[in-house]
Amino acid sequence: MTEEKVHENLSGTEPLIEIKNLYKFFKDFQAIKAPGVNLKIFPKEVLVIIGSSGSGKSTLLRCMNRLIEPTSGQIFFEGVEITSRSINIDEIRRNIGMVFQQFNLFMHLTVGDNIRLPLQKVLKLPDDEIEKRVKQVLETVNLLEKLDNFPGELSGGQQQRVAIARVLAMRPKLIFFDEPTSALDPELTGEVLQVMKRLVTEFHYTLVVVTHEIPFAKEVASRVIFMDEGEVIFEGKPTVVFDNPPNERLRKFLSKILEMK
């Protein structure tokens, strides 16, 4: 099965994820303020979340697959409430990939074995299917020649591409990226963003991306959310958000980001 065929069943109008009245408190700190976030994410959509550090972006992302437990609210994946205590969240996570700031690779395993491990332990695939997927995803991220290398022999950008390949091998329906280039030098950022663009333009993945990479967001986002101090302040098309931001807090944020660049 090709990656294109994996996603043929995602064309439709029902949301892949729906969030209702989600908020999160850490003791006295309101990471996502009440009454909370309400959000729908549709198949083949690229949702980009922007905002300053501490605005609630990563907390929202991690609540969506329950890496962080929400204080209150409901999250539905393909119509099933995954905040229900009766749900086996590990089964749901098979369909939701996650790429972190840090690469989270096993340094004692080769590139190939880092990708093979979840296919063996989680999906329990036969060896021939595993080898097929390993080669396929490494070709997708342009690293097939690094199959037998160890992560420590790779650049940071290459390690992040291996982390992406490991997620792709699971063939998820949705992939979260939590500031995937923030740990990289500027010259390595481009190669990771280029792979992410391919996931959109060639394979039509549904992505939710927390990032400060504004040019990337302009190019690939279907929709952009701006968060500030635990709230969704503005939501709109990239052309509106970046070219003619109608919100004062959004304008101030973007001006600071452009100054930093």
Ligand SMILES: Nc1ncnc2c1ncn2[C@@H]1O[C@H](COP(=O)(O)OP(=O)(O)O)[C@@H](O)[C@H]1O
Second form
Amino acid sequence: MTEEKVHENLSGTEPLIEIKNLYKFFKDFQAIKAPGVNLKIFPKEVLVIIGSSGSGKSTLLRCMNRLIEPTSGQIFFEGVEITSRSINIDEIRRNIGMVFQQFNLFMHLTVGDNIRLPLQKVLKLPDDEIEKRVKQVLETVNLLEKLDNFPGELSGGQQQRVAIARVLAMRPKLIFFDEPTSALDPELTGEVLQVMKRLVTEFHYTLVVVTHEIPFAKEVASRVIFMDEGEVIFEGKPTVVFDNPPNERLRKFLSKILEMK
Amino acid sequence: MENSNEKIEIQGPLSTNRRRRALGFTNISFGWWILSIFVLLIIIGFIRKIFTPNANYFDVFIWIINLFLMPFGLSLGTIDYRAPIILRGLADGASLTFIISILSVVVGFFLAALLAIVLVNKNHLYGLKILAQMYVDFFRSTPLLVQILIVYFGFAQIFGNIIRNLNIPGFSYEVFAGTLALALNTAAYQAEIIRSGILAIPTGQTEAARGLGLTSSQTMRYVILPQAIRLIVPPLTNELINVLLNSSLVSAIGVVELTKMSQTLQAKYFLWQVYLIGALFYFVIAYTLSKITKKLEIKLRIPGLGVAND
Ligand SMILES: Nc1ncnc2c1ncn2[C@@H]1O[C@H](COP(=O)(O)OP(=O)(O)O)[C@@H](O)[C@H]1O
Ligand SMILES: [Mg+2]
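Let's compare: the form predicted alone is above, so bring in the form predicted in complex with the named molecule.
First the chain shown before, then all remaining chains and molecules of the complex.
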């Protein structure tokens, strides 16, 4: 599978993120193996990352906005190298939304204040603009009535939707999702996936999604990469990856996932 | 269940319960009534003391006791001539105990906050972190009494004369050294409390904040500390009570606080019960503080954020 084939419809466009030889070594463990991962993420694409637990998916995602410092390799955001020392990473991060497995809402702030905080302190927007955005994003995730509730008063699915709203209010150029539904009861995953689908179909966001939700991935992914033991083993279109996987380790992984469901 | 109870009460003639509730004396607020009156009387006592310097703030309580004894033709002084003197003396000791404790906890808190900032830092800060850790370890692994003696004798050369020359009534070098020793000691414990409170906030909170573009100091200020405060308050109030009780050790360097005062009065009147009354004074202060701080904890509570249950 060559790169041109995968990106045939995207040739000519500049990648939003480009990773070169990204390598991560924790004290005694290669989370992302040498010689490292190479990857391009293009505007408007939905990149799904699959792979068994411990294969380095979260590490890869967090390295891309330097929540984890890569051991070596380069990362470019819109052509700018963000791994260089001179860059102010806080200014880059406001363009990259991140949604976590554990929601990570600020527990001491109401839903509204969760969304307001970064708008006030990072974007430093005027109050009327902040209120407009708060209302708008809560409508998008269908939770306007929870504006003054604390996160502890919401269900997991609702919390995750607020987390998505908080990211949307920043108007990022792309959003990372790290297993956004893994901590949810099965009956609550649907509402979160629904919101994520809207982001793609209505708002045409660029997404990078780590997930085990195969039907969802089949539906929205424009490209799928499969990671195993700190390496990208396979990369291809969802039809290829899910319907007739040509790789032995990928086949094993997929059958394991199907068994669990 | 609750509903049927309500009905019975409404139908019945004015039950004592209903009358009590009408006055605001519910089970919950009864203690608060007593407490408020108690605090009010102490305040009145201190105000009176401003105008009549020879007065004792505890006189107000002695009057009240006398008021109850009056119908029987008695007063505290006639029952036992020593009683008013002992009560006044212990009350003076208690107020010094209270002041020393509050002062050392407040001073200790600021010191502890600095220590905690150094301790939670990921960097070594040019050896500062090791020094802070050594400070905490030293004060937590040596007896408080020994620490008080070290401070008392160790600082005598430097501060002894300065403080005597200041000539502030009631503020002797002994009081200074005792308060300082308690402050240094509680700083170590409070630093540890603050440190573990900050570290107890899940890393996901930091990740989310940094991921949104907040700087590390903004993350600390707007995300971590407001949550850590709620974890820190309960053990910190506990520490306040510890200091109050531990402050009895400064009697060893001659600070005439509650314990030393008890000893003096006991020696004067050969009455072991003085210690019992002294203990009662400690109890009232500690219990009052714990009630007030519990209220504070409940005020600070937020759904889903772990705080001690009531
Ligand atoms: N901070 C860390 N220190 C040491 N090892 C880590 C750390 N974070 C992750 N790892 C290890 O790196 C590997 C990859 O982790 P991760 O990227 O979270 O995998 P995934 O998200 O695919 O489950 C795991 O084996 C994990 O134990
Ligand atoms: Mg993970």
